[in-house]
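Given next, in structure tokens, is a single chain: the form predicted alone.
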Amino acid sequence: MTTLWIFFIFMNMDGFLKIAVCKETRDQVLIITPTTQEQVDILKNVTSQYETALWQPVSPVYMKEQAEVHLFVPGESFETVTSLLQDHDITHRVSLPNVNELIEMQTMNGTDPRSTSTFYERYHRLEDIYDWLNRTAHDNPRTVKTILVGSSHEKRPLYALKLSFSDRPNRKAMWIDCGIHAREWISPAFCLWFVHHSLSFYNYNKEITDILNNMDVYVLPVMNPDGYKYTWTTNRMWRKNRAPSHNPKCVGVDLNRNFDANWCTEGALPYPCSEIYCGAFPESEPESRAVADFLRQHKDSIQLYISIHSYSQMLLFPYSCTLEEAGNHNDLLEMVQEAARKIRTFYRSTYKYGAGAKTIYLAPGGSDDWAYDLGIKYSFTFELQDRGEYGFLLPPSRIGNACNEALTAVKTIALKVMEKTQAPKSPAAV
């Protein structure tokens, strides 16, 4: 009899585990509609008592009534979580329910860094970014030079690769930096594709030779290592840097609020645990000190700076930091909304355009509003897709055109301040 139950056990084990399964909750991603200030408040509760991610906004101190918050929610919190939403009538809906799967499918062949056709239409292990870096200035040595711009708070490199198509002296160049936040995989993609696309299309597209024959160009794809390398390792919804404070519980620091550009002002916290923590002082991180050292250093040639971010498809530009318009705000206006005209006739995608105050919220010691006040008077912050579907979960399949899109943009506006800053042609002798 023991031997009948044994055996009627083992083949009934695959029915029990697909029971087990099924019963498993896993990791999502709500969307949530506050719609009173006491909703607001018990949702800024929620988001700092149990264990969850802030996709948008993305802290606390920006949520507001009518608002939607998009959170993401682990499977051990799911249920706490949605029963306080419920308790308190909160309107919610599952956005996401298939998060492993979307992560699954967005580190699948990360680890391949073969060049391939389909090498640009994935997402990227840090190892393998370098080794392309490495690669690309090697297959073209005339034309790409790796710059070592410095090194993360772990001691990791911070490369960029400068593309040169002339020896004339005195060039003006463009600066574009990636992944300053880490679990925005579409940034370090775009930078990979754009230095692609530069390389491939050069002589055969006109506006990227028209570029590349009046600029030089710096691409950082990865700002953040640390941050980027963990978010593959341990926590795809990272966003700081790994800088510990005194907290040991609390570590990082928001790269993106720790320029010198009215620092730790509204739209920044000083402390350690806030997803916007501006840090000890400006430029405490080694990976912001070693970008603002390399465009001061530069700052004389570096005519536009680019700095690409996800989620939300918009093309922000300073301020940020202050409701006070830039000196040259109307020219600034002019280049986002041709290149939002041109992403809309391309491609149907609607894009946001604005000074990044007026356009999202205050957000002091941004990258942007400091290179703006250094005198790179052409200054930029695009935020790619999507609007929130996927979020910081772009499939691969999306790649492709939320780069293309971001390449429209880059053109449409480099090939404007080419046009405002180039010195006027001398009148032909007679």
Second form
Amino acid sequence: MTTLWIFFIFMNMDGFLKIAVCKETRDQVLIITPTTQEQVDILKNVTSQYETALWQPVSPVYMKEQAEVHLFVPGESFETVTSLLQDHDITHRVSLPNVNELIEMQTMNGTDPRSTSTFYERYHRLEDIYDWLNRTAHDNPRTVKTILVGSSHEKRPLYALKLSFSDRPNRKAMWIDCGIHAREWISPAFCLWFVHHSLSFYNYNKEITDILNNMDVYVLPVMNPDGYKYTWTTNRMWRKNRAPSHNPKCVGVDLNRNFDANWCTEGALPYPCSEIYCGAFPESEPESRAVADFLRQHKDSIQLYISIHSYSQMLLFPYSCTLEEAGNHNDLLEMVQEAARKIRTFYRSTYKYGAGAKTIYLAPGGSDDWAYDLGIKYSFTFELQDRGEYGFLLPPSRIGNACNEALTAVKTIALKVMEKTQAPKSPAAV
Ligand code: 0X9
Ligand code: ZN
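Having gone through the form predicted alone, I am curious about the other one (the form predicted together with N~2~-sulfamoyl-L-arginine (0X9)); can you provide its structure?
Next comes the full complex, this chain leading.
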């Protein structure tokens, strides 16, 4: 009997220990709301001194009173960070207590035989995306071609797909890129979703058929392959590319601060350790230079530029690098307004919209602003789901919905661009 008791106590001790150990080593996400400037300053210090990853805003420079901060805190720093917040009476709550489970859900992809999800409702490793690119071009030889746009810092290829449903010369085109920021996994998932939708529903869905009959589409599914690979192997929260700097501890340039649009002014930083590091000079990075070169070479045909990011549910257009209004501000506004209205009607999701600088923050060096100044007058950045519930750890079960919302926006805008750019038919032609 005594042995039994000892056994029982021992078993429970083990349980307790496990819970205690688990609590200490669990990575979590906190939502923090500083209410005074002093609290903002303390929070800025905390995030720069302790091993944490800012989800929102992306850099301490954007923190302000009353604005929510979403902070990923690894298990090792959790106790220290939360006691500091408590000591200074800074309002905070745990929004994701189970980060590790969510990451496992995102990376399990297809290993569970009971899962009924399709390929497009899962997140994929970089190698699987390369295989998919080849397969898609191979299976659709008349309509899909792979284009090698350039290569990354670590010499990985940057492949875009060209969808072309007509041989007519001088066709107009649109460009979509995904995965500029490594940790925004819903973004590459969208590029795959879009290509799949185009190939499956051409001739069955009126909107996509009209679009593809009118223009070619270039799709670059992973603009930052080194960073994306790194989020699968080493650090799920990585944002930048993987270019080393003169400081061996600080790697990576924010590719969306590296374009030549008011480069490295307010909203970007010249420090390699920052998440919004602008790089040594505009287009210093092979990834941004490759995209810029391609757009320069095709600027006469490309009418519409779309860059896909996450999270926060926003449809943005230039400018983000200045508070000035774009020349065709009202046209752009009308387009995103209509897209957001449709998303609300079809999916009951709210998307904010407007010029980037006024809707989120000043952020120079972005691809959308640069493409706009190059002459692509319909230029957008979409921030996909969600609004912070799961953030970058959006469960695979939500991919379909998130992508359909973005697809609605792409289609609405592409159709509007066609309407605005097509010469009105002469009465004789009607
Ligand atoms: O800050 C960014 O680069 C984008 N937000 S994110 O959270 N995905 O990092 C917004 C980009 C808006 N456009 C420009 N800054 N040009
Ligand atoms: Zn982004």
